[in-house]
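Single chain ahead, by itself, as structure tokens, in the form predicted on its own.
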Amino acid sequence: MPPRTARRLPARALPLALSTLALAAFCAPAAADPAAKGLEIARKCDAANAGFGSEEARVEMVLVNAGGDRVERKLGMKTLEVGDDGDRSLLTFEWPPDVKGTRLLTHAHPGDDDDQWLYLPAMRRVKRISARSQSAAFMGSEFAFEDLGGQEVSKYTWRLEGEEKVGERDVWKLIRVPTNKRSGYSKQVVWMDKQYCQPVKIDYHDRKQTLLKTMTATAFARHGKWWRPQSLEMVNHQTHKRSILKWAERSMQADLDEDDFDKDALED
């Protein structure tokens, strides 16, 4: 049997075939820009976490030094959404007696530096935390003042690195770089949970581009339509210290208003 020869398209079909291939190439989706995709995911998750109005909680803070010694504290937390600005938040130490009454008030601003004030009851005065000082440690913990400030999308540039798993959780791996040149971080690597729309892990790199800290969020619970972690652990890889926040109580849409976040009322 003679060998089969490849079938040739008739000459008149060639222009049509080439046109079809060109059209398919033109209509094929272009590879997503990592920066645009990262920003899109950040905005999506920000929207998913909006609308709670206000939140009130009781939290336990545990400080663990490199030798394993532990110091325990108890705090109250209040948060208020502000429609035309960033969130307001107030942390109040309730125990032990040596820090009782210490308060941190934050007025977050999407397009500007956050305003932060620390009330120290032993000195009976309110100290303003300057923008340059917001990279400092908060009350001896591994959380910096800027970690407790506004986390608005506009405070960072974003880039999608890929999709991964953290444990059993499906996440987006994002790089966010603070737009504030006075930030204590050169970049943060964020593993954003696809369901929770919350970070389950963040690596913080210092100004020398070296890994400084890792925050891990666990024990997520649903409050209405919002997911929140019940535990945050911040590990400092350079000092080998760590700090843990554990939520004992949390209520969404609490009875709060802007008067609860008045700087002039910090000393009351």
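Here the rigid core means the biggest group of C-alpha atoms that line up within 1.5 Å when the two forms are laid on top of each other. Small disclaimer: the values here were computed from a predicted structure and weren't measured. Positions refer to the first chain, counted from 1. First, how it differs from the form predicted together with the partner chain.
Relative to the superposed core, residue 125 undergoes a C-alpha shift of no less than 2 Å between the two forms.
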Given for the second form:
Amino acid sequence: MPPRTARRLPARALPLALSTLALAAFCAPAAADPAAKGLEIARKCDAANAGFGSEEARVEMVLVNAGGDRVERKLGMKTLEVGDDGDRSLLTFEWPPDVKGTRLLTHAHPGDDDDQWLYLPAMRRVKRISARSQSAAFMGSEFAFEDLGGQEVSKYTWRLEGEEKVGERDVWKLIRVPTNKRSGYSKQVVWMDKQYCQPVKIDYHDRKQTLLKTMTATAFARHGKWWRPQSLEMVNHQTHKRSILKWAERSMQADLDEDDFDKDALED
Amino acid sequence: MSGARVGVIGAVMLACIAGPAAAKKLKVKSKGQVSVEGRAFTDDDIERTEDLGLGLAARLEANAKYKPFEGQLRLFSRVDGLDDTRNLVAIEELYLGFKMKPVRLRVGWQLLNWSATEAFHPADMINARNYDSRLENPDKLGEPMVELEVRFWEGNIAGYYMPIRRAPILPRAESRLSPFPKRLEVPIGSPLFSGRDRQISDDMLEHQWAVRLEQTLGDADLSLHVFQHVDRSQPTQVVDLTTGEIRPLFHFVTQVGGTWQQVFGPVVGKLEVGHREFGFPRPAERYRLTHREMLDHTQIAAGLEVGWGVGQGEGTVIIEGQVMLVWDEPQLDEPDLGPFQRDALLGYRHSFNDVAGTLLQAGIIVDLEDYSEMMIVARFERRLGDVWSLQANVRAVLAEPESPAGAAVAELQAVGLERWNGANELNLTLSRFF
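Right, the form predicted on its own is done; let's see the coordinates for the form predicted together with the partner chain.
Below: every chain and molecule of the assembly, starting with the one above.
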């Protein structure tokens, strides 16, 4: 017996089909091109996170080895938005005490290598360094320098994989591939929160296409109009070590200007 | 109520009101380390030299900021149980400062670092050194000065006035790092200076100044400097006819030079230049020059650093070379201007970027005029827990002086690195940071 709907369809479905076709035609470029849609979301979130001017924070990092032993690191972070260029950042190491006062100044440039200077307090020396090996570990943690550096949209190619839920949160699932050949990753899978416009989870795949690490962002708090995670946890699936970054203090639109991010500022 | 009482009550009230605000504005930071330092040289078969050292060292540092004012203190001290010639208390930094953009003023003892290259430092000449520390890179001593810096464009210009001739710490004759012949028991006297007026004296006062311009231009950092001061890196010797001692003589010098650093992808290119013109000291009845005069010369060092990722760590190859161009007497084959005259460095540094901050570094400095002359250095650093750290340094000096008249004469005629031939050293430091 033929299905009943087969006979009814023409009469009732025509207006609906036409509407669907019209809608599909309207949405076709984005739906048919996940790369364009992915880039559009990345840009949208980048714009949503911009405009904070400057940020000052104190951060604690807990490193946990496979056996569960924990060690603590402390650092100060300052960031300055630069209108037509990448962000400027200044990291000051505060713990452990043998590296206390060591500073790393970065001037990020979209589409180009970053400028970096290292300040070595024991020698009172400011040293120009090449943009560090992207995949190198940051302070012995599971975070690489590129995980914590400027996340400019142009440093990746983007693709929208779909829409999902992570816990209770609505997210876009995006694939981003680093354009820098010195990156330690072949790709990253990003679950981007639709409300926060921030990643709530990222899977990092190494150059051999194997899942290397997963970062989870939690405890989001609103600072003015910007959402920021108060905690990032990075789990290394290959070594079973993990590192947790926690923001102890954070102030947006801090009293900082370009003079706080030049070479002279390293010695202050 | 007496005026004095009113004054006291007023001051107390003011302190009560202003105290909390002042405390909030005052930022004090401090850190320090206590270390057990051991050093051992290979035996040189000379009775009077000291081959072993074992000491306790401490470095204390404190910084206070009460905007726009600041103060800084950094002191180093060492007590050595086996080699008391190394006992030391040194001011590295002690200054008061005032900073209001774009101006910064500092008055007191400072450590300046104008280096671009890793091994050779033609531009970094302001501070006196402790030559009984590391032969390849001696520790600096604080230099008393007034500094005025003005920021402009992508950098700054700074002027320095240094009214005091701060003598370097020279190793005693018993030290394996002494530049004097070890087999001869020659009495070594305190340093002398040849000043702006070319008079030899041990007077501590002298008008010395420096100006340095520093700018960042895209991927490059540039600096230019000019200064007039008493050089503390290249002494000659005089005989003090009243005491019979040999005394090191430091000369007044005018230097112009600069540094350049530029990034080319994973490579950092570096250049450091210093051209020096010395004032020749006037003859003095009391002193007889035993050494030829200081020669005007240009010191040029250039190098490359190439870095790449190795797992979670980083490897860096360092290649550097240095020449001394003597303008006064270009026919002189072997000017005696210091341990490193025409040399090349090949080095490798590996940062493991692990929890312990492990670092391994090794290098070889070879004399380009005599390939059998070389210095080999290696360094290992590792944190033990959060607050302890172990550092090991190894150095071997292979620079045998030669003379047809025998070893004793060869030692007397030694120049450059030859003076430290056989000063092979193992240095271990265990530090507790706080």
